[in-house]
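There is one chain below, alone, in structure tokens, taken in the form predicted on its own.
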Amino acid sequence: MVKAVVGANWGDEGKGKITDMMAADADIIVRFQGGANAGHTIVNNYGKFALHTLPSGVFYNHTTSVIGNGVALNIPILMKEINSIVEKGVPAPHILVSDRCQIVMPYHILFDQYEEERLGKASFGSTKSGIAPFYSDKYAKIGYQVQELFDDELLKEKVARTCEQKNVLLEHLYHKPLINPDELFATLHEYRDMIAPYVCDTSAYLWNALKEGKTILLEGQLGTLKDPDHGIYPMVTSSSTLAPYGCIGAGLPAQELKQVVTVCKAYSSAVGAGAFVSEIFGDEADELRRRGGDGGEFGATTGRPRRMGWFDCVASKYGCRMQGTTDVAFTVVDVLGYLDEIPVCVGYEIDGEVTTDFPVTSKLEKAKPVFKTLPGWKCDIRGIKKYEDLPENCRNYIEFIEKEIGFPITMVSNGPGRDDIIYR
């Protein structure tokens, strides 16, 4: 059975979480889509991590982490990841990379850098991590997959085409110094051997797992709204965020997926440029920040603060529609509970007009929020393990969330640990 875990907004919505707290009854977490530009933040009995590649299943020790064929492979970055959790005692995790996955390659980096220095204030807001040249590389077909590696001919004949290129413009365009072929071939065999052992066909091991009835969790990363499709273009990313995509980026049969548990937050955030309805400034926004997710709003990443906003109903049952949910996880509800009132977006008012419909970027950035204003809770609601045993406040703001978007909330989440959680 093939289950995924996936974002309702602009991420950040406490995935890390849901997924390591799923991986205990699956036997396989597959990572998608995306690269290390996004990070999950995970607290458990090893610690507190970041993970920028690897699945948030790898601290379990029946479990194998795959790295599947649609991320964006940062090879030296995916080498610190797995050293620095075997260094604070995590067991060595059983990981597979797949032999189509492709490389992020060195000019990759210098390139997002280079672009959103010559963008200046019209920028995206990106992370510099080389994703969206990667991407644009691979649908120009002038990538690398990683079984690429292996074939020194070939290589040695691509890195000369691929120096060629980019030197026109590192030389005309940006005015950076251009790339060696010489240095870039070691390097891609440096490359190489870090991986090699890694290195498999995981769309036919994911096959064979799943005719001997094993359970694949999938993680996506990011949420709908960064979706290249059917997000916020072009303030989005660069790769599908939704679960109908995690089979084509793990390599699985589309109608094997039976269950997406798309996790929103209990209000709104969001790092990077772009629409964001619902936000607030100021005070208001610096206590919700600081108050948030574990030790504050901070990219996991980036370390930039967050964008903050109330819950967004609109674009939350967008965001769960396109992922095709089955389940909602409500997440840092504990967060609130220091809030009187809390006001929650019901509508989005545009060009005089009130829809709950979510509407295209242009019409996006017109839109003003319609709040409606809940009574809040006033008491901490960690440790508590049962629905009915949440103060009543606490459960209609749920209720009242859940008949909005129009999906059922399964899962409440009430702090960052692992069995913080509260299974309706």
Contents of the next structure:
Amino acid sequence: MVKAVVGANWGDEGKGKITDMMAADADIIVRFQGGANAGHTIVNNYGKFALHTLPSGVFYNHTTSVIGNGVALNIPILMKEINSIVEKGVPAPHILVSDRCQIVMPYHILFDQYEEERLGKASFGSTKSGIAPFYSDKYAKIGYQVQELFDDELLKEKVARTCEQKNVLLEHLYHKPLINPDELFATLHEYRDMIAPYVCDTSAYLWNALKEGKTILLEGQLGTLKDPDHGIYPMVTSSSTLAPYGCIGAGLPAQELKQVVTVCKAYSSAVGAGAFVSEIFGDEADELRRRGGDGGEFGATTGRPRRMGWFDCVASKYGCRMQGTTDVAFTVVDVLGYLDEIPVCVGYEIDGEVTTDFPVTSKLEKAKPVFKTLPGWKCDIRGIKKYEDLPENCRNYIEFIEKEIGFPITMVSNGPGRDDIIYR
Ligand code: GDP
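Alternative state: the form predicted together with guanosine-5'-diphosphate, after the form predicted on its own:
Everything in the complex follows now, all chains and molecules, and the chain you saw is the first one.
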């Protein structure tokens, strides 16, 4: 059986924690898209970890972690991450990397930086991890699959072609140092030696696992609103963040996906540029940012302060619908315990009309939030294990949002730890 954990919004919904928790009952955890541009924060018995490339299942010794073909694989970062968790006493994880997975090249990272520099004020707020140049090359069919590292003759010839093309841009568009083909070739040899122990045909591995009745968990990065097709284009990421794409990015039959757990955070946050209708500012935002998540809402990869806002029912209803949600995991509810009243965005006013349907980007830019204010519960709900034991106003908040978004909230997360979870 295949399950997915994905985000309904802009990312940072708490997917890492939910995946880590669900991994207890899974055999295999697969990353299917994205790269080291976003991170998951996980708190468990070994400590606190920020993972960028490794699936969140690496902390169990009963699971296999798969980097699927859909991922933007940064080989040195993967190696660094493996070392960093082993150093902290986590048993060496069992990791498999798809032979069809493509590699983030050193020049992808440079091009990401140079392009953001060139765009100046019009930049995307990229994490400069090379993700957009990587996926551009993948779809322009000039990317490098892992398997290509193992054929020197073809590799040498391809490196020469790559340098020719990239160096035109470096010289004439960016005015930056050129790539030396011999150096690039040598770097790719280093990459080959680092990755060799992990490479295999992961879709065949997953197929066999399915036949043996194993449970496979697909772990999404970012959220619906960052999907290149269905998100707030162009302020999106470069690979699909949707659960159905998980089957493509892992190499699994789509009809095997039986459970989609969409993670929604009890308030909103976003990184990077782009419309964010329920955004708040000033002291109100600072306080929520400081209290948010586990130690504040700051990017796991960049440390940037996240943009903050109230829960957005319009965006989340759409976010859940596009994922094919079977279950909503509603996270970080404990953080809201300090508020007397909690505004919730229940509609968008666009050109004088109120809608609850998430619009296309040009209309989204004009949307103003319509808020409804709910009473707060003014207490600490951490440690509560049963839904009935939550304060009434907290249950009302959850049930109000459940009704607005139209998908069942089956899990409520009231703390960062694995066990801070209430099942309904
Ligand atoms: P992801 O990218 O979706 O995994 O999200 P993040 O890594 O940004 O996770 C959000 C942050 O919230 C992390 O610091 C988590 O440890 C923390 N977190 C997750 N669930 C909860 C929760 O229910 N309560 C609190 N207080 N923190 C949580």
